[in-house]
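One chain comes next, on its own, written out as structure tokens in the form predicted on its own.
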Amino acid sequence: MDTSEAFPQNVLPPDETKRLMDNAPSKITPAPTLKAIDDVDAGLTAAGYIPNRQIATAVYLAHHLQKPILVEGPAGVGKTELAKSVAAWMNLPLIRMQCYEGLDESKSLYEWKYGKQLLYTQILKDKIGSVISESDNLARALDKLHAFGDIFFSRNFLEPRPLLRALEQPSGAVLLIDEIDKSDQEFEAFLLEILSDYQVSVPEIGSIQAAVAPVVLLTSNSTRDLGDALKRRCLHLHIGFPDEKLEARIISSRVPGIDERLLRQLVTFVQQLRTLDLKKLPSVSETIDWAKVMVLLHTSVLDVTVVRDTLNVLLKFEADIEAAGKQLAAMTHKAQQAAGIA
């Protein structure tokens, strides 16, 4: 039987599909090695991300051990930005999967191209006469059609979603599974195979394994407790609020040319805000935004008026703004003192 007329050329016959699956890579090729933790520090810094020693160490270990990193900490401290910077530094594609309640396999791993399957079913229907001869009995005719039926659930009809796309990148990728704590426990369990072996199982095809292990970062804002099975498969990294020295370095890298005295005032003021009993403490991203606002307003010295007018950049709840407002004068004065102004 000549199957070339019965089916378009870009769809492989069953024997060829099986041959390709049998020859698929069975081992994960390691990515280029890093010689020292300092290499990570320098690489991330060059990409615009200022890491502390714990962050650089976690990335270094994840690279060598080929283990995912579970990055926890309050919102806005640079968890997602870390994944972006790793991708930029290592010159790898960033594949991001945003988690949410109800996320399932079809949205995260793969789904079948139903429209394409229907189209090719119509093509096969039109060519049915060339596939089945008049001498075929029912059993033989069904066997011939069954061979083509398997093709409809081959790799050619598979639409990869973020998880599968990350595994299929020929040179590797950075896979960001963002806000894993917003997904369901069922989805968390579904991830275990991928995080353990960098492979997925597709019932109609079999296991698909990564040729190059992706760098995987999962972020969590700790809105719910994650399962022990997931945590066992990951290196743990907690990114908290930075100290004054590190925060000053971060702002300097993100707001080039900022005046040194203004920078010191901003950092001192924000560090004081974080000691208050607020509903939401200002994050690093909000400090960066506030620094940009001050540069935009041509501010060189913090005073109570400009701080009060722009406090909504740092604080997101009216109750927090009111609580901080009672201490603005004292905190502003201390910030000026830190810069040698007052």
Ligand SMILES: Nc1ncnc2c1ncn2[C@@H]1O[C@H](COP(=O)(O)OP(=O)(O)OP(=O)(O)O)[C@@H](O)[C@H]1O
Given for the second form:
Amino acid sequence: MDTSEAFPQNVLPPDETKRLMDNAPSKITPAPTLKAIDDVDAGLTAAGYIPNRQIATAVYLAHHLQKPILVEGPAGVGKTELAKSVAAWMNLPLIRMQCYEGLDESKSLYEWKYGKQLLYTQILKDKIGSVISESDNLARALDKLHAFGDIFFSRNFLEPRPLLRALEQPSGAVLLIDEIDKSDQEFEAFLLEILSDYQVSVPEIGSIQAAVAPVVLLTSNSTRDLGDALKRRCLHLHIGFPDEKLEARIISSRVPGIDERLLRQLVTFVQQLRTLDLKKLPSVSETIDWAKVMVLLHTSVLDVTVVRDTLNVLLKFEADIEAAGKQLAAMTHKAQQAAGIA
Amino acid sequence: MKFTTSDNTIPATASEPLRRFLQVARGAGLRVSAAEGIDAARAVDVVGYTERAVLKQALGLVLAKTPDEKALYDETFDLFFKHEALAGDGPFGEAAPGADEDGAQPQGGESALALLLLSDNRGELATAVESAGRESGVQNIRFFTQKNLYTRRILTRMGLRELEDEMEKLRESGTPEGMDNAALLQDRLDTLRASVRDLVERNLLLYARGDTEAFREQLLKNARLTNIDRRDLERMRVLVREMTKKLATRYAKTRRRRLRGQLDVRRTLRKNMGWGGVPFITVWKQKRIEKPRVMVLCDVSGSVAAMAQFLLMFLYALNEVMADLRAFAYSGSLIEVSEILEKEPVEQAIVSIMQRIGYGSSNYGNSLVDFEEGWMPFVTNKTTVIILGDARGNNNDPRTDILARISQRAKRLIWLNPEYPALWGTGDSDMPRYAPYCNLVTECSTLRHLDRVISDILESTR
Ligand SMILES: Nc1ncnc2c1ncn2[C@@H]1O[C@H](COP(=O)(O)OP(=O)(O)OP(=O)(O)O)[C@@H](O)[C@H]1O
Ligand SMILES: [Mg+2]
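Swap state to the form predicted together with the named molecule from the form predicted on its own:
Then the entire complex follows, led off by the chain already shown.
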């Protein structure tokens, strides 16, 4: 291991500091001001997303520092939902880009409208005779042809993809770059450029700068390690499984009208399940599904039979169902106790 | 707590406490780049210092980029600010007065330190210790051997010399009162010395941990696996995991989702049509790897028992990152362990494998027969076969013929031997007999070896 890399210089040279400060994207107008972390909390809650303090702080800070948030955490803890809710609350359009292996610049940034360009070529070919004949000398003719060429690579023929769309929203946008870990490393590097100053350059046209810096959220399920450069560029928010109280609040917002005692039981049970050594722990989305199933079944008391019959909603692996099997009785009993039933 | 803004070269960015915290964070092993340092300062500008919890979260978002780093960060933050909170502001001299007030102080108590000790005001004493510590630069401590040096420095700064002179005078006075006072002061001084040592120790842990941790890791990576101490097991596990994770990142393309162990909904429904689709019988997806790109045969016999668990650890981690790997363990005979590695957590997997087949006396010939009978058809010209073992077959027939056949079918055959090359061929080692059939025979006895060899292999199987 190269220790010099792991332990960089302690002191920042002042001019380095200044350079970095000057490069901060300050020319861009920020979206509506967030006054306090509490506002964020309230706003997201109103949009149906129950944040913990860390999440609210992250959104607040991202806004003020104009930095993207990289959200990591297990599947189903509400990473994608967070972006949606931020958009809903700030009343900004949500532009989502799902990443996959092979995603590249042309699919994410812009494409030329080949069909239209082709059509245009046809017209140009038809008209070329008359264009040239109208000019009395070669230089003038060439000028005219150039003028046509410039139109050829102009905005008219540009098809914006999510990244460009996000930059072009007049009042800003929430840009969700979902599952960045699925994309290739080259794409990550490309993204880095855009995220550093919210500006892209289209060789034929010039650079396009965001009018309003978008709020950017990237999500990752950590199927691969992201590059250090990208991580450095982002605020890093890890969303883990919620604690009992928070989970109960999430469920009651997602399954409105659920009986308070049933809710208590479900949450207590799932929380216990998460302490087992399972291959895949049930996530918030599973708890929500389970709660919905219970409401449909008109369950009011969680007993071993109901739990066993529906356990596959929570656990997706054979080995996990087996492993949890021996503990069901004890865990259901505890759940009942927590709700004051047993 | 007071936060003073520092000199004017760095504009309002890194205030002194933040600068010190960043230094501590680096020492603890967090990587804080220049840009992150600036972001940290901007974050502090936004959220302010007043709410400790908010400050902690905000800095955490900027500085810690993995769950491991988060844990490290939380711990460091708490430690640092607990430390800071103790530290008072005024220099030691200003802390002394309080003592005069009750006027009942007996004779002696001339020096500031004596007064402070006699006042028995713990808060003030702690404050004085902290600020003397800071003034003596205790945060620069890096080595264990510097503990006495710093303890002495701090005590001196607090006025040890004057105190000792005074105690000497008291004793010389010969009065019972003077003797008593000297004894009392000596008592309190001993306590003070203990708390100064404590402070020094805390600083050592806080500021030198990164250095020593990194140092220790270097040590472990280069240590022969047979020499590794039990107490370093956990650290080794982390190192192995880190190493394979790095390999996985670099060779990300070799990774594909695995289907084994998931419910096959369609086939389950079909099987249960007779019961109206109620799933009595569940069908699980079983995707056997018919064309493994890498097959690893790992020796777990008595002669390599000391290192077998590291090899298995590595194998386990490798299995997590490579989709098309099949793993085998052998001593007297050979079994496939892919399933165990797949299904059980690492400690458990190692125990199960060792219980089933470990510690026996090696029989390479037998093990090769087992492999040929069970799995030879899966070896194709796309497969790299890796054998990990010392090739000590207890004088049984080595069955080089089988190895020859494997070699013929496989793309490559690689032998990794944990012994010093000088020992190959001595005693019952059949290494020289096997070697002609291998594309590569190489020593592999440290984590660093393993890392290099495996990444070479991954490189060539890409
Ligand atoms: N804090 C929360 N408040 C409200 N709903 C939540 C919260 N957390 C999770 N949910 C709900 O959980 C479900 C799963 O969330 P989401 O799809 O955002 O998860 P994810 O982390 O993006 O998962 P994946 O990694 O699988 O994409 C959604 O239905 C969402 O509404
Ligand atoms: Mg998602």
